[in-house]
Amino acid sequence: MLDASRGRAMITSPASAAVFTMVLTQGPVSRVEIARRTGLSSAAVTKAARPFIDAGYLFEMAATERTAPGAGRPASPLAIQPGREFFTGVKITHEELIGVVTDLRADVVATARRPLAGCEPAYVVAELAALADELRGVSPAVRERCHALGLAVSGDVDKDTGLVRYSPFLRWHEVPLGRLAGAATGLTVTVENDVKALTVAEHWFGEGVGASSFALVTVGLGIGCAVVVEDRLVAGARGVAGEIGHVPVGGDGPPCHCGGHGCVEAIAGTPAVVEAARTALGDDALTLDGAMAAARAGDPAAAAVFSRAGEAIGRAMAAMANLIGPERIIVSGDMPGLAAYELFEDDVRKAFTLQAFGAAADCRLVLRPQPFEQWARGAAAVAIQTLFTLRER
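Isolated structure of the chain on its own, the form predicted on its own:
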């Protein structure tokens, strides 16, 4: 089926969702292979693929392989036409907006940044609209074919409604970001928690491709986590599943901005590490760089701060692995927070191995640093996934 107003292919059935998603994330792939992996008949695969070919989203490559030795004609793999549609993605921090334009395969074709002088929602949305317009203006093709905007925000986000319930670093409460951004830009807007957005990008286009179950843990201002189970991002009833940053591992202290005590984020988040290092070294002006330099120089007090942070992260990751049983855990995050990871990586792995139960300890840990542009790419990936995922109609 096509959306006549824009000539866009639409997902109208589980078969069309399965076929298009497989080609998008794992293609080029032949119809025979799609049928084998999905359990659909060859006729059903052809029927599902046809609207996407007609609309220019898919194309048939030259025949390269036979369905079986000596049998039938060579197969013509289906592949994505990446430039058929473009997507804007923006990561919103308390200091700046980081934006990208991607093609249909989430490959970045343009980037831009815009500093923020404040965090008042109306001001941020106005700056967001200006940045989106700048990004869409990189070429006539992008201007014509970019209809969707993905936004990534830290905190408690309701993706279904575009509501930011709580964002600690932006100090937002109950902000209807999706509605405000849609009105300001005229684009179709999706809003997602930033860690979940990054996980969507890894799931469809990155380290998570081919893994039916994995987790992504981010280390930075906060400690974030999102999990994919049986090829689905786990959101939970209210969209906050996976928040290991607020798993209590430190007893009665220190206090956390969420109102609890002993949370992983209150021990291992960048602000918490800096504050603990200042106290340990008796220097109220100490920065993260200074704390890292002291630890690398062998200062035992500084080293203990990073060791405690690593232990807290490792324990929380083990708790998550015991509950979910992921195939792998991708450790990522923003700079400069992740720059400290080498100082506590051994403590992370040691605590994880000690606390993980049985075979859960065999879960592979993968270090994957990500600049903020990749978080913005994650926002674009959510927009791609939302457009090409079957929804109730």
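Residue numbers count along the first chain shown, from 1. Here the structure is a predicted model, which means the values were calculated and not measured. Between two forms, the rigid core is the largest collection of C-alphas that superpose within 1.5 Å. First, how it differs from the form predicted in complex with a further copy of the same chain.
Once both forms are fitted on their rigid core, the CA atom of Asp231 lies less than 2 Å apart between these two forms. Shown in the overlay between these two forms, fitted on the rigid core, is a CA shift at Gly282 of 2 Å or greater. Relative to the superposed core, Val175 undergoes a Cα shift smaller than 2 Å between these two forms.
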Contents of the next structure:
Protein chains: 2
Amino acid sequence: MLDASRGRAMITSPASAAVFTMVLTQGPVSRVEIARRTGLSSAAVTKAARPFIDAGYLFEMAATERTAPGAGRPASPLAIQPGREFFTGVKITHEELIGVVTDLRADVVATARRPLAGCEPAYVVAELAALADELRGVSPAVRERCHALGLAVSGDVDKDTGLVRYSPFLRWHEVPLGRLAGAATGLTVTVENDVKALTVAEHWFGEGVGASSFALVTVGLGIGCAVVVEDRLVAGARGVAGEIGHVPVGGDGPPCHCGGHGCVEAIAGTPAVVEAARTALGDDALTLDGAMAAARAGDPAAAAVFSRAGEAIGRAMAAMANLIGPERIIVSGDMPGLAAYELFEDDVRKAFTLQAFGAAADCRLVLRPQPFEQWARGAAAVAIQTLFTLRER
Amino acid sequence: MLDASRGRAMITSPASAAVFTMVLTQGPVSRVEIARRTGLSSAAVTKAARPFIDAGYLFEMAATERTAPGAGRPASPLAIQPGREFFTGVKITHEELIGVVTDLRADVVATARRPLAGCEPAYVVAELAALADELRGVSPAVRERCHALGLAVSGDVDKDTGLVRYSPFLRWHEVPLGRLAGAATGLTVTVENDVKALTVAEHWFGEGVGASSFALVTVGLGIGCAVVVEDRLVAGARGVAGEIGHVPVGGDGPPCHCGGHGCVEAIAGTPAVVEAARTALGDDALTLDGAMAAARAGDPAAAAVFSRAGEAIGRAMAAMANLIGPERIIVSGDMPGLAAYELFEDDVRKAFTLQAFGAAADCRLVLRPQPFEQWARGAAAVAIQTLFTLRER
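Alongside the form predicted on its own that was just displayed, please also present the structure of the form predicted in complex with a further copy of the same chain.
Starting with the chain above, the whole complex follows.
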């Protein structure tokens, strides 16, 4: 892989990764404070920060505070230079590419979209390369300092190899997306599951900062989830984790495409909701929009369908909270999914509170609507995190 | 807290904790290998190991292997001196204290039990002190080198403060067990939830060694669980985690004492099983033993009760595997609970396989019967782990 970034080369030890990450995600922060939080010596912090300062990634702010009278030199906090490097992030759906350019702190500096006429991998990769080129062309600084492309895809993704094992909506099986996109763009490519990507953005640059554990639940076509425990995204031993859509809250209820039964997704996923609304209203052609309109207009049968979906989601969230105990749960999703969410948010909260065990009921549920650009930003955040994390072994 | 141990004082940095822990749990291991696995420099490993060698906790084995012809000095693996320090561990039940003494590697060197005539905290603590004294008296070496006492209690325990917030079987509320036991014994006391204690023993000294993630599920009066992710026991933001007994797999099924409904514990906990068997067999005085005997004798109604319990446990394990993706699941419990387990093990496995999502079905279920002495050993393991873990902040 091409890697023209200086940042990569500077992550040479656990200390350099810890120091840079702390300034990136929690800065500005003084060396003394970094030493306190990481357990490193002051000398080790200074040594670790030096190459990042020399290469323009970090800078020393003007001294603003004295720690105490006579306590020696004033503290000069270290801060990130956000424009030192840029990152492209793209969310791939079956009908559109949604792209962003972000700075080092994952703040979006440009966006662009490209419709897709099909899902054939070679075609999608060619469009991807064109979109990445367009995005990098927003300014000479971005073109010069953007070497990494993060991609977010729904489904089963092997981040380590950039392989999309299976993506139902794209109908992809075993597509080596990382390799193909790297060859087409000349950029260092990272590929991650889209829900995990969104979670990485929250973890390093959003609601999750400062929380050592949290979960993100996405509501939409499917019901997705990703969990951060002790500051790490839970990946699952076989790449399976966060499958909240397949927590069996429905008892002997509806069979699910996964082979189980009573799964949340078989009750509260968009297709299940539409199907249930069609049956309840006796209209075989009803759409999700139609069902939502009926529920909003006060049709009790339609309202009951959404209510049941909300209850299933709330009970699954409680099961997750009982098992893992996150500090908070961020409820998110694409916009159509969340449009329905407002119809059942009360049911979600009620079911969650009833089923959560003891103090788990105090877990805060935070609603965060996310346009697709936020998912693309998540892809960029994964590229950033990957770049500045020490590679093990 | 009294802390006569030298070990505690030597854990002065993340490096010293990492080096000692690696030799303790995975040794004998060469310095080169420690450096490779921890990412520390060879010099840092040597520096970190030195105080432990000087104090007799570690020793250098005779050089046994040359890394390669001409590769310089032969590697001398570092090994633990198990008898350098001893640990007392006690599992407290509502009718008995079960105690062990272990060495540094949590190998049991002595056991003793003491029946309890009641659960009043002052009385239990006095009995505890007598038992600890008896255990430490097994040899002069143990008395001289045993300064720590680990306690395992079912229920809601705040390990940091040694407070038992709530233990249903003991009927304890807000009992400052750590402080009371410390005053009565003069030892450094650690208190932990019993399922978590068992999990720590598996993590550092059992089935969990080498697995970066695993879960332990206990089947008995209640259904308990603890989870290790990325090498860390998941504690839960509000002390709630691993509550697999309150995953709602029973749909709108039976109400649970927790306020939820359809909980695993309301279907498969011993009281629920006994209740269901009484109804199924029309015998209001039936005991668990009686129900098991009927099922073993081929009574289909009794067999169906155990089968349903097994299915509920298997589905909850699958929900947990779908969310967290452990490498393996250790199924454990006290002996009476596991005696029933053999009646429904097939149902557990079948339900797990059906409900596990994709590759999660490949998660290995390992059955480990655990007499109460193993739980006491878990308490000692917590004392060991606490002693040799760097205290943060």
